[in-house]
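The form predicted on its own is given below as one chain in structure tokens.
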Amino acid sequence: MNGAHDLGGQQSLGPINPESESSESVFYHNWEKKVFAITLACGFLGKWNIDEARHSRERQHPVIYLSNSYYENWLAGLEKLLLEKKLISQSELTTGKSLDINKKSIAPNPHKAMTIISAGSPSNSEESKPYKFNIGDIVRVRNNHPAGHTRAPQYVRGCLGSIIRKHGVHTFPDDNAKGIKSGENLYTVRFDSNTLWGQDKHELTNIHIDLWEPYLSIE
């Protein structure tokens, strides 16, 4: 979908000017570490997966989005998860309350939690499909806004790019959000900065980005 997430390559909001990551907090306030650890130990009962959280931050009004810190997303689109699973209900999420004394309480191992962390989950397939695309073609991604979940960025939408590299089947996030588990091939597509951007004040530079097959389009 198209949103406030999906700011790449957007005008007019000013320069990025990252941290160090060796002097960057990690965490600014407590309450943060508290949303973290809650947003992890709620994943852990296998109800959703990865693109379906990040589906439930994107579907927030825009105005909401961009003015919510990083955290604040994280626990909107938590909330509504637990609410749409149906695993707490909206009296519950008001009043900080579990209206079910028979409800069983959860703590996870905090061993156990570090291990599956630190192992992550990849998105990589035995599945083998055959590829459309070759090492060399020239490609557009198609210039598609669905509805839902998407990790094709609206910058490169209708863009022309090279295929540089193949990396198999992964995890087709657009399906996944949907809770539907399927696989397609992944590429590394090569776009120059003039193709996206334009010409005007630009230093021609190289990008790579990692598509999906049903992203791209054969020229």
Second form
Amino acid sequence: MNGAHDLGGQQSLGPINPESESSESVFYHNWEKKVFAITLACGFLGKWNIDEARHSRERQHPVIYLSNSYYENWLAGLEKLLLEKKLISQSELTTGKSLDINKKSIAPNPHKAMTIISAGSPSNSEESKPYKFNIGDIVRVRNNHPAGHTRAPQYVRGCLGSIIRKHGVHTFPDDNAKGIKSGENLYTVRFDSNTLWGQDKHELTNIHIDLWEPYLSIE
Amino acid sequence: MAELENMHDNEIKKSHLPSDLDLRVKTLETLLTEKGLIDPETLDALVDTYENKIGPRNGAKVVARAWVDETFKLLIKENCSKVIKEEFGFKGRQGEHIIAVENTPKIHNVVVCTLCSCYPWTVLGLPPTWYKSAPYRARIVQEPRSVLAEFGTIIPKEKEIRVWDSTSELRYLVIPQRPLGTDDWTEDKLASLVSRNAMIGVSLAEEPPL
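To test you: the structure above is the form predicted on its own. What is the structure of the form predicted together with its partner chain?
Below, the chain from earlier opens the complete complex, with every other chain and molecule after it.
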């Protein structure tokens, strides 16, 4: 989806203005802590995967996405998923009152939650597929603009790069965001900055992006 | 243009104000607790984990070890997640597939996630605000030298910059160059020179005090 989240190469966004590392906090407000923790805790219920979560944040009007703070976008995505997966109803969300009587808890306790955190959720697969591309191959990123979730940023579509690393089969996000589990070979592709942004820059810079096989074609 | 450039500042200020967000989130928390979908104690444990237990001191230990132990450095460049799980017990969510990239006299590495905020939690904790901000995500892939200069990091034009855009579940950790004059330093002392920003690649490792 060509949404506001796909930011690589966007201009006139102004300076970074980073805080100094020593004066940072992990969270700045109590509600941010809560949004972070509720999002993780609800994720543990297994009703959605990481790409569905990403896509729930992306599916906002660009003006809203860009004017929201980071955890406001998380909150918007979380509410959307809770409604879409029918874990809550719109009237419950509005009133804050549960319509279930004596509902048995399915929430992981702290011990179970820490076990989930500590185990992680690897995205690679035991299954292997023959690689279509090899290290050193020049590939072109397909100029596709899918309406759904994708992890091929707009700024490399149609561009030429070279394969520098092969990672085996990883969960394919475009399908995963639709709740369909599939795996495709994943590669790291190197792009010369001058081919992405204009040959007159003479920049000694290379941009590396992880791209799945269906995003690529051989030149 | 000045107005546009102030937008980011305004957004930051805005994010410090909203009491309606406190209420909206509190309402959601109460609802989900009543419905048995979340356990309030689990929320506290998660916040405590990422505020106090998992953070960039983990990554600094990995970097310091790589500086003193060439074999370890080669191993983490091959399979970082497996090695640091075995050596330090650093493992789990958002650190399943870490790739360590090393700075050298000719190469400077820097990490971004242009599409969201992917970041190696197991070694760096949660990302700072600027890493998740629109200007950083937009600009670091197009004009890394100017962006690094905004962090006070000047990379000469003869030095190659390698930007790593974290579009998959692979997570990138920069091994900065070891500062000169630290030959007799212990691993623990070396770790104190490794800032979080150096492991993202927007800064260099700190110089030892004279």
